[in-house]
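Below, in structure tokens: the form predicted alone, a single chain.
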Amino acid sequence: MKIGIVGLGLIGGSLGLDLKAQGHEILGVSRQATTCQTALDKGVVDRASTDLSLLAAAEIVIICTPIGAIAPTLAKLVPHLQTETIVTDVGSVKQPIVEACTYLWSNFVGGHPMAGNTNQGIHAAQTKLFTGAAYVFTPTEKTPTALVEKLASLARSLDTITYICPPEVHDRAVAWISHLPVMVSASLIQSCLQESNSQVLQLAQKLASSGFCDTSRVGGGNPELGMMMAKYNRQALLRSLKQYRQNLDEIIIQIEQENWDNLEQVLEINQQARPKFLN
């Protein structure tokens, strides 16, 4: 199968290396030529442009450039595009892109990989990135079943655990477990920042070790990335941020109060419910 993918960043060099990998056609753009030569160079593609009409044989085109860019590349990329190709993206939040999009084109499918890490561009591709993640595909009630589940078979020959939820649903869910802890590890790094002693906090900085590392690293990762989640699901991560602020209030009030047994029955709730949250 011809595939195509926009953005050749992590996200689509990964996937370029794992479909490649399994005999597909990988037909890649970008919008800088040393990266296509580079995602050549790789084997991340077989074919390389700066030119959306590579594309036009594709059968299926996957966009993985930033959250702001999905919807007007697509727009750019429909004129060069046949009636029956499907396209799909990557982005993190599917609501405002899913209503773009399927104006645009009636064969989108919004699509979501669970997976990634703090790196960025072609030279972070990597095989197996989505081995055991989740892959969420968020249809509206309009769209065939036939391409969701053409683009389902293709997520799951990737090893990934397909999920298929509206994307109103999606969007909220993410909030909880996604774009929350990015604004929480964000607010760790900024407040432990306003320690207004310098040698305690140089010393903080000598000490910090795994815990640190654990709760700090998606709040020090790509701000574009974080930005983008506020802007575009802002109504669902305002809803999660308030629930979390009076979350924390509550265990402020425990610790004024000295209420440890109150503390400690909240810690063994979160103890226990955490696992849940692991997949």
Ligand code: NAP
Contents of the next structure:
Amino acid sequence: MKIGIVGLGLIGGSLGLDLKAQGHEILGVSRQATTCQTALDKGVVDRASTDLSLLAAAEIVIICTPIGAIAPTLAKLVPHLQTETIVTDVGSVKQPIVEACTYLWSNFVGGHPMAGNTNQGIHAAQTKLFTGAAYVFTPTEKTPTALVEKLASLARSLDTITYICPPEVHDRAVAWISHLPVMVSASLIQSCLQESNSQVLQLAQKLASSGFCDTSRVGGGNPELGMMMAKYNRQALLRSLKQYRQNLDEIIIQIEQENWDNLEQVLEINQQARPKFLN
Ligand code: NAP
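Other form of same protein, the form predicted in complex with the named molecule, not the form predicted alone:
In what comes next, the whole complex appears, and the chain from above leads the way.
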């Protein structure tokens, strides 16, 4: 199949590597000519250009730009597409993207592969990034089922586990397990930096080990991505953040009041619940 990818960064580049390895012809478009050349050199794409007209022959186009550029990219892409071309995206937020993109192109299906890391750009592209990961598709009531099935089957060929749900349900779910953790983890790093004693701060930086590595990873990632999660999933994220703040306040009260039994009970409930999020 001829597959177009727009935005050759971590996600677009990694999709290109795996789909090309399966024998698909990958047509890549990115903003910078140097990125296109690197994508060709790394074997991410078969052909590359900064011009969206390269995608005129594509059967499926996957838009992998930053969230804010997805709908504007589709608007520029539409004049070049064949009527039957299926377009999807990989944005971490779905409702505003699905609304804007379905209006622009009826053969659009929102998508979100739940894999990534703290790196960005074409040099971060890697093989098998999506192996074992969830891949969510968010059709509307009007989306033809055949389009969703074609994309889900392509996603499953990358050894992902596919899920289908409405865009707004996706956005509330990822607010809890992806967008809230980014903000919590970012606040953790920020709080540590506010230690006023330089000797303590320097020692803390030397002693930080696997626990800090785990808890700070998502807060120390791509700043543009974190900002766009907040901007485009504002309501669901605020709802999750406020609940989190309430729980943190309750923990503070337990500690202030030396209510150790209650605190231990809360920690026990969480210890039992955690595996349900880790499949
Ligand atoms: P990234 O590594 O920064 O890649 C995005 C690429 O898009 C850049 O390399 C850039 O290429 C290109 N680009 C930027 N603006 C563009 C524009 N206006 N038109 C065309 N290309 C443009 O970011 P990413 O992590 O791959 O994220 C891309 C998308 O994947 C986002 O929508 C994000 O929500 C989603 N996502 C990310 C993760 C994650 O963990 N990182 C996980 C799942 C989904 P040039 O070098 O050519 O400028």
